[in-house]
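Single chain ahead, by itself, as structure tokens, in the form predicted on its own.
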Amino acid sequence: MSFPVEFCVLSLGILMLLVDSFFPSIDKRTLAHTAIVWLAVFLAATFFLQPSPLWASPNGFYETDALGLFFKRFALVSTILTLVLAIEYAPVVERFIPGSRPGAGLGEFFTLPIFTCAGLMWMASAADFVMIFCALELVTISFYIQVAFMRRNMASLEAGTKYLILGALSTGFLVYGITWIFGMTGQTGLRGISTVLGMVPQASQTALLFGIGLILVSLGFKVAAAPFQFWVPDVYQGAPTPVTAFLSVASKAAGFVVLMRVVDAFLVAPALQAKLVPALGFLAGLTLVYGNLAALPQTNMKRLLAYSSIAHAGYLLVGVASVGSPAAGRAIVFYLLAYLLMTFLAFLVLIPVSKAAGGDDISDFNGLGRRAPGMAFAMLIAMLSLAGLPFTVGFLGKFFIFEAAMRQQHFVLVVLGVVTVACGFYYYLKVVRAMYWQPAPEDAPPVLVSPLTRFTAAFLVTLILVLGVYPKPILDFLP
């Protein structure tokens, strides 16, 4: 039974708020370290759980299947890494949070990802549109607060405002889509909708496309798919860096698990499948082209990673468009796992470099290979894996996605994918060029890195390289 894990995470968040309120003099970093330990305990506990239908309603309101359990672990790992980033980023937050005492605001900054994690875990098991909506709103509202958290930073406030307005718009699309589908089928559960579709006339099945289209627009916003990606660069650049990493990885993964469940429910109707698969293929191709081409001229590291996030959403959408292949689901899950490792590694290096340089431009990495060889090597591995170089986990992620697409004969998407991978080598290697070929500024301050960040970076580097050569253990574990 895995349902109580979310309540454990939620209780941890509430307890952290209470401790922060009643013990204001406590070092807030202690809260973050304690949360990391407890989240690790919850993560370990999930490996003793088995998928069980005990908490699932007859129409599949809440699925405790292997896929949901895997993404609960994914959310826990993402939150642990976000807290590691937040501890490193804490001095920056303190500068932009007005307070009468040292550390004011840090308790909430460390606690909000815990509540987001609970929402992500509910999203992982949500198999009913009502449950999907409630979990999605818990995640989204907590992200609204986190993006605009640094109240004295105009970029953060601007990013929060844009995210709030566009997020509310996408929520409207979701609600209207759910309403349309409920009106056509009388069901909100994905399992119930799948059953009813077999008894619905083909003309009525076609009418469902309007509701499905509205839901795809909303989920396209959540996963940063083109043409619904316009919020991503500004929000990613303006948000606190740990929040950017969390939003880029965990929110995207939760959006894709919901998208996989929704698409799987509607593909049972041939009339819907004939229209839905080409639409997903079109979104995938558009996202691939836009994300990679827009990343080429970027000079700011966070904006580059933002457009990179859009590009990686395109590769994942290629997998979603290939859901008819038995390998598609595992390819998507493996790619998301690879994306977690390499993206968090990039942000782990970005935070100490930006703290030292006072900015997050690519030029701030000039000479990093001589100033901080360990951090430069970690960023090198992250960039090569994001680009898809062989013997890294990023290469295998793309390989599995393209294999699933080939089995479904999506040859155009595969060609687009290969061409855009070549584009990725150009803009990712700009960072490598800055670190190893550009001279460091004469007055460049030292890059100071905490032991926890060093250990986490080394651990992620090891996983990227080991899983890039020998992925069998993780493949056997995937749902």
Contents of the next structure:
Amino acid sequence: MSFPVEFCVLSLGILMLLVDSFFPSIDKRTLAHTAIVWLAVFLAATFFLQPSPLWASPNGFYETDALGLFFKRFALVSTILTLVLAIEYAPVVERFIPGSRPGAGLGEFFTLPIFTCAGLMWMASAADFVMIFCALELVTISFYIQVAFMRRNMASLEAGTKYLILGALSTGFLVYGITWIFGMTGQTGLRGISTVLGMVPQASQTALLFGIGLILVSLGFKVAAAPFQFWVPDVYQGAPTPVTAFLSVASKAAGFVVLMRVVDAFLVAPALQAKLVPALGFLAGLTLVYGNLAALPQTNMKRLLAYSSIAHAGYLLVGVASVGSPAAGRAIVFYLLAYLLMTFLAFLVLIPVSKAAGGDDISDFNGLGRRAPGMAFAMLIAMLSLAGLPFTVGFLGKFFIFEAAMRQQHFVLVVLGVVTVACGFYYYLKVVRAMYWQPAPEDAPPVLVSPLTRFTAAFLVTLILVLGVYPKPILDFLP
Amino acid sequence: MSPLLFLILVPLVAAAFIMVGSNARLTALVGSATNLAFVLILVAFYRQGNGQPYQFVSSLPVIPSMGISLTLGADGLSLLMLLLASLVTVAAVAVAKTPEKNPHLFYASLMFISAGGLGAFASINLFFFYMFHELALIPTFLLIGIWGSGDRQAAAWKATIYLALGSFVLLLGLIGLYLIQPDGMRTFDLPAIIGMADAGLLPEGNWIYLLLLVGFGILVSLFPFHTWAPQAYASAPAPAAMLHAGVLKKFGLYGLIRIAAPIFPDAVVQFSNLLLVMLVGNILYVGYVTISQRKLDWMLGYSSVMHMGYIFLGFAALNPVSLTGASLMLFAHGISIAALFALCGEIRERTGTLDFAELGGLAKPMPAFGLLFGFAAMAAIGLPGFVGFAGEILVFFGSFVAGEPLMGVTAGGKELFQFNNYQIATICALWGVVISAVYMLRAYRRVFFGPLNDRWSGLGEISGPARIAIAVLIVVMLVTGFFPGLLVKLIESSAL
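Structure of the form predicted together with its partner chain (previous: the form predicted on its own):
The next block holds the full complex; its first chain is the one shown before.
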């Protein structure tokens, strides 16, 4: 029943491209504002959809269960926020794109996220490896373009190349893994696979595990789990900042939805479960340690957020490794939501600050507490929430994850988690230190913030604080 | 609105007003004075022994499926701690010197710390008990980092990372406490958990007790997790040190008395030797370290770490006498250390140094200052007449009779003559009293007596609100010291 939403998003994207091509004199920002309004309308429309029970669709390709529906909304919200960021960032893009007239290329910059959004929404519902693959490619290919969008900027081009090569590699892993699993089970649908595994629990495990392993590698690339995280820092730093935010939130979230669905399907066989859970636990532990330790010495804000995104993938993987606990699914979804709010808030402050300072270094935030108290406060809340301080939504995310992990007695992971949280306090508070302890440079230019950004930041701060104390409205919505 | 919620909201609202630009100092003073008056009213209205363990109870469900709710309530012990928190807040605001750099953030941070302390002591749901304590973490980081002295940046980092780590260890302990409850009954509601423990529904929870001990221990600066505290207190501006050393550090011991004592009494006894070794480390090792300090602020920081050892001893002995003594000491130490840090801040402001070698004879230009310091120092030592004495003596009596007696017991036809571990620890603690007399009196002599350095002959006397605030703290210690029954009566109904 929910096909129309994806098609609506897709049509919106095509329509925007047409308008952009045939009416070149239109202000591109107006176009983006219109797109935001329409996406908000679609978001409202999803609340009229009823989630169907799991495995209800006749062909097993496409599930509109509560999880899928939740992530469709997630994709829509993150696309809206990305567009808000993109509008703020537009002057920088213009500088790096050669064009015969002002604003050339901006139309595509605002349109591409919408196609990604459609792909993300399909991915949220995909319950068949074929469908997963197609949706994933729609997302990834549109990201290739977005990452390399600023074509006069070497960093952006370099990031695009890196992302393209490693993305293609990970796609190869995915397809290869799917063929192995198809070979062993004769199925591509997750429901079918899980039925077959349930009937022949002793099916050739080595081959199956090999296939699952390849898929884990590929999804590891997508969610930025160590040791498949090499591309993250360079790509995040080089890509246009709104794309970085989009990549680190939406692409990661979609990866986790697919991971949750795939892992769920294979858990029916206890023998597989016994091998899969330690493997996930190992990935989680490695990601936690790598992400947090590598974040410690960073001095560039975008790189810091890149490593922080690896670190958060670690906490999320701890949740995935705790599958089997009834609380794990809820913990992961809540954490992703928290991650969306706080990451977008951080990028929302980063863009005007780096536009004023001409760079993304943490030292560019020096004295922000005096220069722009409102923006500094928003950044403070974002950093505290990322660090996991109580009364923010980030704390509740960590609380639920730790609770699920302790339920499954993953004590090693929990200990690693606690130690790395302490690391996290160090590198997130480095930003706070810059804003409040350090004096502003004498010649610091004023930080100009558009009303839309200001409003969005205030909205996100409110959500982070309110949901951090009273998460019930979200928990009621969660699958 | 529930009275306790009002208590927590007052400083938060005050902080909000300050941030939007009202007169920072005045707003903070009015807010904290309102709270103090309100706590006194609550103490007056508190009815003992009416069958209700907690009074002024209110509850807002937050995550009902996990038993998480904002449940506030107070019994005698929480009221005592609330009284301490609001009293020290007023004093801290009164002695605070409005800084030139960002005064609004300064006073708002103080208000946040106060709200965190009040919230923690008023919560009987463990989840919010924990959350409120964390409210103070970032304001402390900012206060030390922006307005601190000495090596403030290093001190702020160390304290913040240490406290964050400790609080997440504590969080694991609390999650463990949640998970060992029988499925279907799980909750964070403290009275309900104690009820389960009394009904024998909880399995053995040694590992949880250890997590709680380490987590709370880091927050209270239990040896060997104490190294953050002296440095942080030495660098913090005086009001921040007063609030942190006087109020927030008490959170950990309060938590152990509140949670571990009623729920895991067996584990406390089982690991008593471990705790006794650590607390003797606090008293003797840190005590000697305190003696060797050459600066007043560092000495006070170490002394506040050292005094935690006595309170841990009261907790470890786990009998009503020792726990009553520990509760009294929480109050007594909170007030005496707040007064000392306030005076220390005044000296730093006047002279710019706290090095014993450079100070001396300050009682000559400032006799009233010297008198106040003398009172505060004696109160910190625990001389009779101050409430600290009542607390210490109860702790020592309680801990000396704790454990299996080995003295005068006939075993195998021979009468034993030896001390058990509690008694040995008590003897060490008694020696600690001597140590604290040595360093306090030495500091008093080096700062206020002896030859006066000419540089200090023109120093102005302590005056105005600071003088009144510190005098009030000392009067409170004297009154409760002569009539400790006032406090004992308040806390005796608490489930000790």
